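We begin with a single chain expressed as C-alpha cells, specifically the form predicted on its own.
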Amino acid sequence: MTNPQWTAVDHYFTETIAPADEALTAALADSTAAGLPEIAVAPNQGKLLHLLASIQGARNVLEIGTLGGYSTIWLARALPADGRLITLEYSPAHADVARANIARAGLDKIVEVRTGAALDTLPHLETEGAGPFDLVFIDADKVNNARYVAWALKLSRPGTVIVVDNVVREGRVATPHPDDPAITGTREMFDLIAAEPRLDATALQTVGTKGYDGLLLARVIG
C-alpha cells in the first residue's frame, strides 16, 4: 500500500532536514546491489533513530536485525568515540555486506556485528554481562516480536529506550491473521508489553517511502 503523495511528502523531510550522505547512500546502493530486499528504514526513520539514540544519551545500543548496516550507521553516529552498538544479523551475506558499510562509514571500531539467530545469540549477552543497553532498535523476523521484547527487557535498565518497527503490517495488526505469522508474532508482542507493568509503551501509524506502517516506542519503567 503505496500513495505517490507519501513519498513525495518523505522526499521533502529528507531533502530539507535529513539529507543524505556518502556513505549513506553507498550503504543503501552496495544493498541492493548484493541482493538485500530493500527494506531498510527510510532516511527520515534513519534519523529519527538517530535523535531517539541522542536524546537518550545512549553510550550502548543493542540492535536485532542488521540487514544492510543502514539503520545501524544512523544510531551509531549518535554515540560517543567510545560508546558501544552490537548488531545481530540472521544471514552471513547480509553481515557481510552490513560490515563493509559500517567499516566505509568509519564506525567498525564502535559496531560489531554477531552473525546467527538472534534467540540463539541474545543468551551469550546476556552471559558476557554486555547489557544494560540504553537503547534497543528491533526489526527483524517479526514472528519473534514478542520474545525479542522480552529479551530487551532482560537487557535493559530502569530508562532504556526500545523501539520495534514495523507493528502495524498494512492496518492488518487490528485484526487476528491466524495465516499470518508476522501479524500473530505482533499482536503477541502487544500483548505482552500491556501485561508487562515494567514497560510504558505507545506506537504510531506511519506513511511514506515505506507504505503504510508504524513503530513501537517502550520505556523501561522498572
The other form holds:
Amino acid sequence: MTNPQWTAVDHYFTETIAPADEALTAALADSTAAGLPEIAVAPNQGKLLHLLASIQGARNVLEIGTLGGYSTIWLARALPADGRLITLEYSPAHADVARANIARAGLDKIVEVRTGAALDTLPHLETEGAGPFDLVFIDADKVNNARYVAWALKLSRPGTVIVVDNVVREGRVATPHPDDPAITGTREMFDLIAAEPRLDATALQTVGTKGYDGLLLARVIG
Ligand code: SAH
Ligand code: DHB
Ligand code: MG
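May I ask for the structure of the form predicted in complex with ligand SAH now, the form predicted on its own having been displayed?
All chains and molecules follow, beginning with the one already shown.
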C-alpha cells in the first residue's frame, strides 16, 4: 500500500530535518546496485533510531538484521568514539555490502557485522559477555520476532530500549494469519511482551514512503 501524499510528506520531512549525506546516499545506491531488496528503514525512521540512541545515551548497541547497513549507519552515528555496535546478518552477500558501506561512513572502528542466522550467533554474544546492550534494534526475519525479543531481554539491563520494525504490515497484525509466518511470529512477540513484567511497551502505526507499517518500542524495567 502506497499513497502519494504519504510519500510527499516523508520527502518534505527528510529534506528539511533529516537530510541524507554522501555516506547514506551511497549506502542505499550500492545496496540497490548489489541487488539487495529495497527494504531499509526510511530516512526519517533512520533519524528516529539515531535520536532514540542519543536520548538513551547508548554506548553499546545490538542490531538484528543488517541488510546493507543503512539503519546501522544511522544508529552508529549516535555512539561515542569508544562505543560499539554489533549487527547480525544471515546473508554473507548482504554483510559484504554492509561492511563496505559502514567503512565508507567511517564507522568500521565502532561497528562489527557478524554473519550467520541470528539465533545461532546470539548465544555467542551471551558467552562472550558482549552485553548488556543499551539499545537493541530488531529488523530481521519476522517469524523469529518473539525469540529475538527474548534474546534482547537476556542481553539487557534495566533501562535497555528495544525497537522492533515492521510490526503492522498493512494492518495484518491485528488478526491471526496462520498462513503467514511473519504475522504469526510478530503476534507471538506481542503475547510474549504482554506476559513479561520486565518489559514496558507500546507500538505505533506509521505511513510514509514504506507504506503502512509500524514499530514497537519497549523498555526493560527490571
Ligand atoms: N535493518 C536494515 C534492514 C534489514 S532487512 C535497514 O533498515 O537498513 C532484513 C535483513 O535481515 C536482511 O538483510 C536479511 O538477510 C536478514 N535476515 C533474515 N533472516 C535472518 C536471520 N535468521 N538472522 C539474521 N539476519 C537475517
Ligand atoms: C520486509 C522487511 C523489512 O525489514 C522491511 O522494513 C520491510 C519489508 C520484508 O521482509 O518484506
Ligand atoms: Mg524493517
